[in-house]
Structure formats: C-alpha cells, structure tokens
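First, one chain by itself: the form predicted alone, in structure tokens.
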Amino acid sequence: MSTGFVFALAGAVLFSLGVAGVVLIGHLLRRILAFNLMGSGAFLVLVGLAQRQDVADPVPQAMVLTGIVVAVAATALALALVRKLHALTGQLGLPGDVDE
C-alpha cells in the first residue's frame, strides 16, 4: 500500500465523519466544524490520490490550496451568520430542527 493510498483512505474516513456530523448534529457551531472536517477529508483524498510513483502532481495541490482559502472564507461567513442568528433568536439551532 502506497502512502498516497493511506492518505486517501484517511481522508475518506474524515469525510465520512464530517457527513455524519452534518446530518446528525443540530447545534450550528458543531455543524460548521463537521462541515470543515468534511472539507479537510476531501482535500486529503484529492492530494492522496494525485501522487504518481511517489511524486506529487502540482495541479491538485494548487486546487487544494485554493480550496483551503475558500473554506476559510466560507467558515468566516458561516460563523458571522450564526452569530447574527444567535443575536436575533437567542438560539444556536435552526428553527425547523428537532432537538434530541
């Protein structure tokens, strides 16, 4: 088993945990963290599968670097929206969500 495949497998596990967190958790801050975990898993899969004979391909690395920048901006926007929702309603959950 190559190191790229191990990274891709670890990324798939992180992505699965992130999907489960987004689907199962009602708390918005934890949902944002789960979404970030899902993105990190996708980045790890992309970089892990982009290696050919232990030489990294620069194009997927550039895509992942761009994706990280976009993910940071999206996380900042999501946190600002959650903060505004909390200021308006006093809750950290969406009104339609059922708490368990």
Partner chain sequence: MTLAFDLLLALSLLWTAWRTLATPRLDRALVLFIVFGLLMSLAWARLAAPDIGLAEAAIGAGLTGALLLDAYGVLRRRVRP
Second form
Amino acid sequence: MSTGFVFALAGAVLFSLGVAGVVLIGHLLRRILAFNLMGSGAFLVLVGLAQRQDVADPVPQAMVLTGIVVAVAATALALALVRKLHALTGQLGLPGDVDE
Amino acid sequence: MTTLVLAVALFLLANLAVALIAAARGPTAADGMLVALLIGTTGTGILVLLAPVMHLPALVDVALVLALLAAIGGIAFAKRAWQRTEGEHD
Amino acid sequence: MIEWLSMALLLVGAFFFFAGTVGLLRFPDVYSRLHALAKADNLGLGCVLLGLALQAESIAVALKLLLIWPLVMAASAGISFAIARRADRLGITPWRQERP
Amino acid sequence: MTLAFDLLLALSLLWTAWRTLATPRLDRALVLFIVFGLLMSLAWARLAAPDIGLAEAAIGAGLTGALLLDAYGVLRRRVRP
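Please move on to the form predicted together with its partner chain, as the form predicted alone is already shown.
Complete assembly follows, chain above in first position.
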C-alpha cells in the first residue's frame, strides 16, 4: 500500500460519493458541491495511480492542474445559471425533480 | 530526526481530525467557523513539517498560501454568508 | 546540542497543539473555544517553526520559516475578531457559571 | 508511519466530503467544502505535487469558496428581503 494507491482508492470512493450526490440531491447549490467533489475524486485517481515507486509522473500532474482551473470555470458558469434560474422562477431545483 | 518530525506531523493530523469532528458538530453556527481558524494553524504546521520529511522545500510556500487563504475564507464567510434572522436559535 | 534543542521544541509545539484540541473539546461556549484555539495553536506553531528553523541548512530557509509565524498570527487574529464580533452581533451570549 | 498518515488524511477527506453532502444547513456545508479543499492541498503535498497543492489551495478552495459564498449570500438575501 503506497501513498499513491491509498489516495487513488480514496479518490474512487470520493468519485462515487460525488456521483451519488449529483444524482440524488435536488438542491442545485448542493448539486454543484457534489459535482466538485466528483472532480476532486477523479483528480486523486489520476495522480495517485500515476505514481510508481514514489516517483511522480509530471504529465498527469499538468493535466490535473488544467483540470482544476476548468472545474472552477464550470462551477462559476453553473452558479451564474443557478442565479438566473432563481431570479426567473424563484426556485432552487430543476422542474423534473421529485424532492424539494 | 526525520522519524520524530513525521511523528509530530501525524500527531498534528490526528489533532486536526478530532477537532474537525468536534467543531463541525458544535451547537452554534460559530462553531462551524472555528474550523477555518483550526485549519489555518494546524494545516500550516503539517505542511511545514512535511517539507523536510519529503525533501520538498516548495511545501513551505504552500503553507504560506494555506495560511493566507484560510484567513480570507474565514473572514469572507463571517462577513458575507453568515446571516441569520433575529430570534432564531440553533 | 542544537539537535536536542530542536527535538525538544518540536515536542513542546506538539504539546501546545494538543492543549488547543483539549480546550476545543472541553470549553463551554464559542468565545472560550476561540480563545483556546487561537492562543494555544499559535504558540504551538511558533515552537514547531523555531524547532524546524534550527535544523534548516541555510539562514535564508530559516528566516522564511520564521516569517510564516507573524503571518499566521495576523491571519488568526483577523479570523478570531471576525468570528467573535459576528457571534456577538447574532446574540450568542457568553457562558457564565451559575451561582447557587 | 507514512501509511498511518496517508490513511488518516484519506479518512478525514472522505468524512469531510460526506458531511458536505449530508449536513442539513447549507452554510455549514459551504464551510465544510472549503475545508475539504484545504485538506486536498495537504493530500497533494503528500503526493509530491506542491504545484497542484498551491493551485488547489488558491483556486479550488479560495476562489470556488468565495464564488459559492457570494452566490449563497445573494440567494439568501433574495429569499428574505
């Protein structure tokens, strides 16, 4: 059990937690949080599995660095959409959802 | 020497985990904010201790950024989002 | 000699962090918990930083380590002030010992 | 001892993520999300990637946290004028 493997395992659990959150939670702000957790899990899997014998592979690290920036941009866009939706319809859930 | 530094880092992480659980379960909304204060100091300590263990001097810079951003996050939360109507107790 | 002094400082720092955690777990209200965390943890961090600076290889690295301490102290003073003022404004009353 | 450190860090990451999704109060969930980002930067430090740690602390926790808090404040003020 090396460091990379432990964090890759944690990343896999984190990813499934995030997917469950995105699917099951109706509140849109919380859904954005779950989406971010999902992305963090994927990043951990990428960097953790790329580490062999404690030597880090720089290519997945550069990819993850880009991915973090993209995730922030996606979060900002999603938040702008949620604000607009709330201003137009006054609710914080999508119309097809059952709860909330 | 490296073993002792790593042991101190592990001890600080255990402290952080216990205090995190205690602060997140606290009765008032202010207890949730204690977490920002906690991670500003303890997280900085852990990163500074990890720098000689892993032979990565750049971790000291990460510690600086962490200290700064914990402060910014905590103050932004206290100023911006933490509003409550009068008479509501939790 | 310097080796022993550095080890002793690291252990003292760990003790102060432990004291801060015990204070967080045992104290009755927000203000005293804030006091325990801000004071004990910053002292512990100062001891740890001094202990690490003693075994740094160059004077520039040691100065950089010691420079973190005032920054963290200023930051935690700011956060403590913001939390305490906000809690006071929201009407959280300080704890007092009941007199029989 | 490194294994114990990694396991403890991974467990606290997972606990924070779970509480972020499960807390009933939204403001506390936002604080826990910021804490999750800061813990992630500790994890990047353990994975020998200090550059990602810097980016995660500054962008992932700081910028995303500020955006979320701002949106929360606006939505909250709109609900209760």
